[in-house]
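Taking the form predicted on its own, here's one chain by itself in structure tokens.
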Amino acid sequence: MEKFIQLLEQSISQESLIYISFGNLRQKSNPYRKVTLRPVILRDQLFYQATYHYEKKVTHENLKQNECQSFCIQLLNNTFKQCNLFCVEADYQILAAKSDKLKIIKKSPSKTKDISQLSHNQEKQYLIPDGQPCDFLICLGVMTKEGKVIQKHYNKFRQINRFLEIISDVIDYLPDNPKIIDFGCGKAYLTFALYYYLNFKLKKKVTIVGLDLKEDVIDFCNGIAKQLHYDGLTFQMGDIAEYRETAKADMVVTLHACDTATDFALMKAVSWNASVILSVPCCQHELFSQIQNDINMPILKQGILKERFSAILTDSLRTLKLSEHGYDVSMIEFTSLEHTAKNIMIRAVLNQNTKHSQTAAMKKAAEEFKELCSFWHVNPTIAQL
């Protein structure tokens, strides 16, 4: 242990330490499986950030420089059998099957120290960056003419960029000149962002239609689109359930369409064989009055729990119905919970192999859908698919 202590003292005092990783638990019952340690700069001071890796989460603890050595010794003595020390001059592997008998293996350095990486609050690289003027963000009041994001709209700015990150993940499933429908577009921050990203950043000749019920909103959005010469972007007033103007869409977006409006949007997307569907459901009230199950009455008798479970069940049934119709479906986080509770997105991509034949997975999804509906005594709108 003395050699390990000397190695720690040297790397910490000379600030040559890049990264430490502890693994190979002494007791399998330990709640976290791994601990890593790296130097970070916080408020212009050097700290060491410990990261505890649990099965389904990570937690962090910031240590002062004089606390780092005793922290590492305690971990190697009591919790882990192995430690890997990455320093500027070399890599060190410490094997401690018995804490009183350590073996240290020295290797050539595999990592280099990057001072720019020490900042705990590194600036995120956005697809639409802060500091560069963006025409639609300026017109919508999110950004100044100089390109600086207005502080009170920063959450919206982050949401826009998160949306574009999701779009970048599914872009390969769309044709070169995609047609897109945005149901319930509202003030259309994300609709404008989508057009800007596809048309100007990726150079695709995109056609986008935004649909909403509010006439003043539609007039406002059409005015902005005309002002910016976004010729492929138009907005129409109308109800999702009654919209029949197009016979095809390559992608359907429906963000925060209320209650069963989401279902009608999904139905139309499937009927058009849309390659991509992005949906953030909102206000899932339909099943609240239908749901019934004697076994789960202790849950259902609590209104707030019943409401939350109804939303979960609604979206689960939606994903099954989409899977039944040949879509590969995943549920992802759209925005952080600190900004809105409505942060779950249904992302569905049409599996081209299922276009002309029903697969075992599709049949299984159909069976699971029926079983869930029967178990909870519900008949959701999405069943009309």
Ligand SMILES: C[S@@+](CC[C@H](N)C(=O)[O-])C[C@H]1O[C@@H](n2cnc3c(N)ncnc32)[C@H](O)[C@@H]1O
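Rigid core: the largest C-alpha set superposing within 1.5 Å between the two forms. The model shown is predicted, which means the values in this text are computed figures rather than measured ones. Numbering follows the first chain given and starts at 1. Compared with the form predicted together with the ligand:
Once both forms are overlaid on the rigid core, the distance between the two CA positions of Tyr19 between the two forms is 2 angstroms or more. When two forms of a protein are overlaid on their rigid core, residues whose CA moves 2 Å or more are considered shifted, and Thr144 is not one of them between the two forms. Shown in the overlay between the two forms, fitted on the rigid core, is a CA shift at Leu63 of 2 Å or greater.
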Contents of the next structure:
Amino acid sequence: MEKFIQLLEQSISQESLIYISFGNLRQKSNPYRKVTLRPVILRDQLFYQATYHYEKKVTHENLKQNECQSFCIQLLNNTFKQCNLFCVEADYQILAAKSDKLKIIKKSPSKTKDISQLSHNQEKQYLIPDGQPCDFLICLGVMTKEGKVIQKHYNKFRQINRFLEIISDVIDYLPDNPKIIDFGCGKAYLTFALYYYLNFKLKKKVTIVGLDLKEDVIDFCNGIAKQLHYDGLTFQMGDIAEYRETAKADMVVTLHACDTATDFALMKAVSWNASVILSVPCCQHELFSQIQNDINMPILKQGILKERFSAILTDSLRTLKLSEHGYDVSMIEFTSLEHTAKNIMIRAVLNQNTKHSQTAAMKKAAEEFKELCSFWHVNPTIAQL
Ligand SMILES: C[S@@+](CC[C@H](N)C(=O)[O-])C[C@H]1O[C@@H](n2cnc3c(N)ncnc32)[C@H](O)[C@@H]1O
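Form predicted together with the ligand structure, per the form predicted on its own context:
Now the full complex is given, and it begins with the chain already shown.
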């Protein structure tokens, strides 16, 4: 291990490290199969970005320079039997079947360091890249005709690409020709992106309906869909709560639909047994006027904390309700907090094993839901639907 530590120390301090890859798991039950690390520049500072490769997704963690060494040692000690270290001067293969007996094989370097690639943004491979004309982004004013993203719309462009990354992670749960509903689609940047990605990039025959209260927005979106010949994409005016379409949707998307509109969307999705639900709640006001708990008065007497806490409780209850109905639920970061505080997404995938019978996990979620409501003295819309 001593030699490995020296090697890491040297390559990190001299900034000669290009890439590290950990593989060959010690325990097959580990949730991720591989971890890779590469230097990135974020806000003019050098970080090491660790990428965890799961079966169907990847996640990232940015480490400071002084955290990188212990992170690597722990991985080799506890999780992986092999590490490949690519440095400017050489490649090293580290074999550690037993963590106290390492074998280090040095080879001539196979990678070169490209400083320009250290930039986080340049390195990022967007599913819809900047620089290539994309018809709906041009129509919606995000890109110029030449394909350059307009600076003031860069956050929207990033959000669209982040959304498509999340879609690519859930695609395996959808049928070949999925039917999708976007509740509260607004000006539909994300709805168009979804259609573009599934229909043109993944070649799926997708049907998407965008629903919104606003007539002018619906007319505008239908006009663009027609102009671009996005034949499977239509927009309807209506209230989510009143939506009576009975045909099943395979995926329900509801992004930033205000307050309890999200609950109506979630429960519609549940009633259809939708395979995937992606929801970014916002303006969770409902519980603010209900929430009450003596022990927690110090939190609740501060308006700003009460507001944030009400939002967290609302979303916790939503995730429990979805779990109670057989969904595997996770809360993920949608966009970076730097761009908007409305950045938490509920990602729910219907667990096929729970389709026909209630599992212990579903029962537990139902109990936890009741307990939480009673502890905080709340009766949220989602409980009533
Ligand atoms: C903040 S915008 C979000 C637009 C889009 N989903 C996005 O994330 O970019 C919220 C949209 O939800 C719509 N909305 C809110 N409540 C709704 C309801 N009950 N039924 C249908 N649409 C609703 C609003 O009209 C608005 O266009």
